[in-house]
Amino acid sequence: MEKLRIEASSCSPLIDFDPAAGLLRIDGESYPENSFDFYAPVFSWLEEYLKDPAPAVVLDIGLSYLNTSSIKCMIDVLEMLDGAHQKGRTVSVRWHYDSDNDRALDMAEEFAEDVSLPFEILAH
């Protein structure tokens, strides 16, 4: 399988999910003019590779805002991953957050909330 790689920009994210190594990751900002269009290539790609991923897989988080769509996105993705993990697959994520940002880590603390899997909240 390829690698998913889109170019983050001034607002959408750096999206680089690697299958080999089971490391998703995602890092900037989200708040594209239609988020579903700029996440569609994202669940399409999850889907496929969650059909036989590597032994382990991480999400690997970096989001500074995300604006109310692109929150959906990031659940719909979260709830894939947490229904691999419940089907047996070793699936964790990691969302990082800037210390100074209680709004952030807010947000990584709900979005853990509404998950089974392991998910760690770092502070940077």
Contents of the next structure:
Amino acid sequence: MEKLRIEASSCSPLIDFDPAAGLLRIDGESYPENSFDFYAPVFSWLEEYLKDPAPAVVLDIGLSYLNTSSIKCMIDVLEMLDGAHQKGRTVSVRWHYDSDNDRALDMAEEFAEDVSLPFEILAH
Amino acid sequence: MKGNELFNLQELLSRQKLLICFSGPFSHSVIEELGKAVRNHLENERIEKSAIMDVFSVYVEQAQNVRNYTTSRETLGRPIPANSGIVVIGKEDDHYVVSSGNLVEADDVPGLSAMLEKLRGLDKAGLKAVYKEQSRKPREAGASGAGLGLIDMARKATRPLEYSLRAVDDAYYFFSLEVQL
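Alright, leaving the form predicted on its own aside, put up the form predicted in complex with its partner chain.
Now the full complex is given, and it begins with the chain already shown.
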């Protein structure tokens, strides 16, 4: 499977998914003009990838701000990974946040509430 | 605009302690540029990062709501006349207040006011429950948002959302929303 890489812009994050290594990265801020259009290639890539993922998959998220439609997209991404976890795949999430920004921590904790996969929240 | 009218307008804006005001058609680039200006301004005020992000995020939700609503009416072939909205950010005592105004179709008024009244009657725990419920719903085909914006603003606000709906003519109402942080 091909890598998925979408460069960051001022209102959309970097997407860098390496299928062989099982390393998925989402970094930056997310409030694009149309979140569902922006994340559509992410959803379709993950859907394909999770049929036969690497032995261990880690999603590293470093999102300092998401608007509500991006939050919805991220919930959907996490649900896809959680589904793979429930089927016995080794999938985990590491959520990185800036320790100055309490809101980013609150947000990470809310995302973690809704999934059963291993979810680490790391301050930087 | 005549010089003295411009003076009066600016007097009015500064009496309201407005930091930023935009009135006109919202494009994505306007939303983004104004957002940067808001953040730069607040960073110079040396307030906490979480407070800056609260103001910025409520501003983004309001501006994107106005823009998405306008775009959706265009898609339906019923463009809103005088395609314009207004967003203002001001300060009242120690609180930042983010407000927006735009025209909405008369048919949307009952649903909008029912939603706002519902949110106004909920405490923080109730708002979180409504937020979680909405966030788990599948996305509606063709929808530009997730239906979470108003709930998210209500959760960040330090008092219930204030709003007004005023009839402009038979077809349109002016909807205003005020969020105190």
